[in-house]
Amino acid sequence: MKDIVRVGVVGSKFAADFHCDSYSRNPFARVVAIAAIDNLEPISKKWGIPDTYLDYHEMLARRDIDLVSVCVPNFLHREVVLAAAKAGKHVLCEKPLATEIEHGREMLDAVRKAGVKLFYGEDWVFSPSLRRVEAVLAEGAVGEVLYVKAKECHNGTHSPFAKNKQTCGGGSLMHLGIHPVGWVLHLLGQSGRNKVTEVTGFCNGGAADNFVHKDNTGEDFGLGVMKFAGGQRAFIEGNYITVGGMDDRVEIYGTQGVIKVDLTQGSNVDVYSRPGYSYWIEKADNAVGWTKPAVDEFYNLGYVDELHYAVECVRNDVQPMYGCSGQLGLACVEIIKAMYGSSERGETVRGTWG
């Protein structure tokens, strides 16, 4: 067992920041280096990272790094994961795993051949609220699960890479809807044994066809329906037209009950403010009037436990479970691409995913 897992981070913006935050809470992890083309001084100073690199290949050449966090724009995930695998490093890749299905398959093949672990960063799998839901379901509280509704929505991305269909891999469904897709696969997929067999998608066409974000080449509104081999169905939503802060919700319908979860706006703190204050939830325009400020967003959304899990797998040389694996990450990309194909052709797509 390793005493300390030494981490190198590639990227320096939003995702890199919450990765550093999560590692900083773990006594068995230490971020020893970070590589990016900008923002290096602020992020390294904030988190006390001793070494910085403009070229991540130089960082990967270090023998003391055990795990690499990939926190770059979507279209760069493939090249960084391949380079890390070639350097013999375990890798934790942010969502989506890749922008194209063939790239995801190449990444899985590369880590398999290199004998390193690939972790897929689906934070919902580690959300304390959703883990509690799993425990309640395991007791049979709602009977047999028949139908799940899950969504992640907000008022739009600020990243130029996420606004571009080519560099994002899609639009709001790929950028936001991928979270509920991944979690539903984790919940209902029985570690890949209960496959998705039908997919139907309904999406705006991007640019002029969008509701609000005409400068996005990908869609700003997307819906998808998944049917599992076991008969369960799931309804997925990811949109950029929701104002008032990020809105992540789950509903589960069973033969004996119902579960409803508000992941992002369900704080137990209520504030009424006339002048407003600095921050209450991601993507909120202001904090005037009644708000429910998040208490520990990174923890509640699952990031802290997600990265803790990856560190423990590296320390103990254990392969990741399905819900944190490259296999799940690839299935998410395949399913969302099938939803896009369904939307374009106006028909249900049949196959096997998961």
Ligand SMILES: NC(=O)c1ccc[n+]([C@@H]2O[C@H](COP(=O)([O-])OP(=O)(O)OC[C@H]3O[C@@H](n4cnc5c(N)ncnc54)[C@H](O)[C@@H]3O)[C@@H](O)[C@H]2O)c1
The other form holds:
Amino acid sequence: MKDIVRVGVVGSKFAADFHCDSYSRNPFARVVAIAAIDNLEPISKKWGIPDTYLDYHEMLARRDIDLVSVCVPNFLHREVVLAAAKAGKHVLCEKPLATEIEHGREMLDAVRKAGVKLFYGEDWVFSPSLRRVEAVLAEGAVGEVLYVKAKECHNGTHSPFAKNKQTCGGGSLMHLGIHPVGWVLHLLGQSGRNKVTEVTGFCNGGAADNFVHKDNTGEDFGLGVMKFAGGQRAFIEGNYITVGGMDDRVEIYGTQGVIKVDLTQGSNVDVYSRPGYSYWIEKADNAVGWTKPAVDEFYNLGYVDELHYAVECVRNDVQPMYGCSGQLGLACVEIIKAMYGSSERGETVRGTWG
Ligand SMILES: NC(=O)c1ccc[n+]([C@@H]2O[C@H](COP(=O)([O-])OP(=O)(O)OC[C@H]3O[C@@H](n4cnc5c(N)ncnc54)[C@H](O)[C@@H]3O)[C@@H](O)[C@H]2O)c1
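The structure above corresponds to the form predicted alone; please provide the structure of the form predicted together with the ligand.
Then the entire complex follows, led off by the chain already shown.
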């Protein structure tokens, strides 16, 4: 077993920050280097990272790095994962795995051939609230699950790359709806045995066809329905028209009960503020009046345990479970692309995904 997993991070902004935060909480992980095209000084100072690189290839050439965290815009995931695999590094890729299905397949092939592990970072799988839900379900508390409703929505992306359909791989359904898609696959997919057999999508068309974000070439409103071979259905939402802070919710309907989860706005702290204060939740416009400040947002969303899990897999040399695998990451991209096809053609698409 490895004592310490030495990590190199590619990217230096929003996602890189929560990766560094999560690794900093893990005594068995050390971020030894970071590579990006900007923001290197502030992030390396904040997290005490000794070495910085403007070219990630130079960082990958180091022999002492075990695991690479991929925190760059979606369209760059493929090239960084391929380069990391070629350099013999295990790699954890942020969502979505890729902007195109073919790229995702190529990435899975490359890591298999290189004999390195690929972790797909769906943080919902590691959210403490959703893991509690899994434990409650395992006891049979709501009987057989029939229907899951799940969404991630907010008021628009901060990243210019995510506004562009090509560099994002889609719009709000690809960028946000991918969380509930991935989590539902983890929950109901029985490690890839219970396949998705039907999907239907309803999306705005991007740009002028969007509700609000006319400067986004991807959609700002997306809905999808999935049907599993076992008969369960899931309704997925990912939109950029939700003001008032990031809104991640899950509802589960079973033969014997119901479960409801508020992942982002359900803090047990209530604040009423006349002048307002700096921050209560991601993507909120202000913190005036009544708010419920997140207590530990990164932990609650699952990032801390997700990266802890990847580090443990590297330390113990075990492959990731389905919920954190490239197989699941690829299935998410395939399903969302099928939802886009369905929305464009106005018909349900049948196939085998998972
Ligand atoms: N799991 C989640 O909830 C979650 C949340 C936010 C972002 N993400 C994902 O993380 C990824 C990054 O998102 P972000 O919000 O941090 O993006 P961002 O636009 O804020 O930052 C992009 C980063 O990529 C770096 N970069 C760009 N081109 C590069 C290159 N050629 N070589 C090296 N670095 C390069 C930039 O320096 C910057 O640090 C995206 O894929 C996004 O989908 C996931």
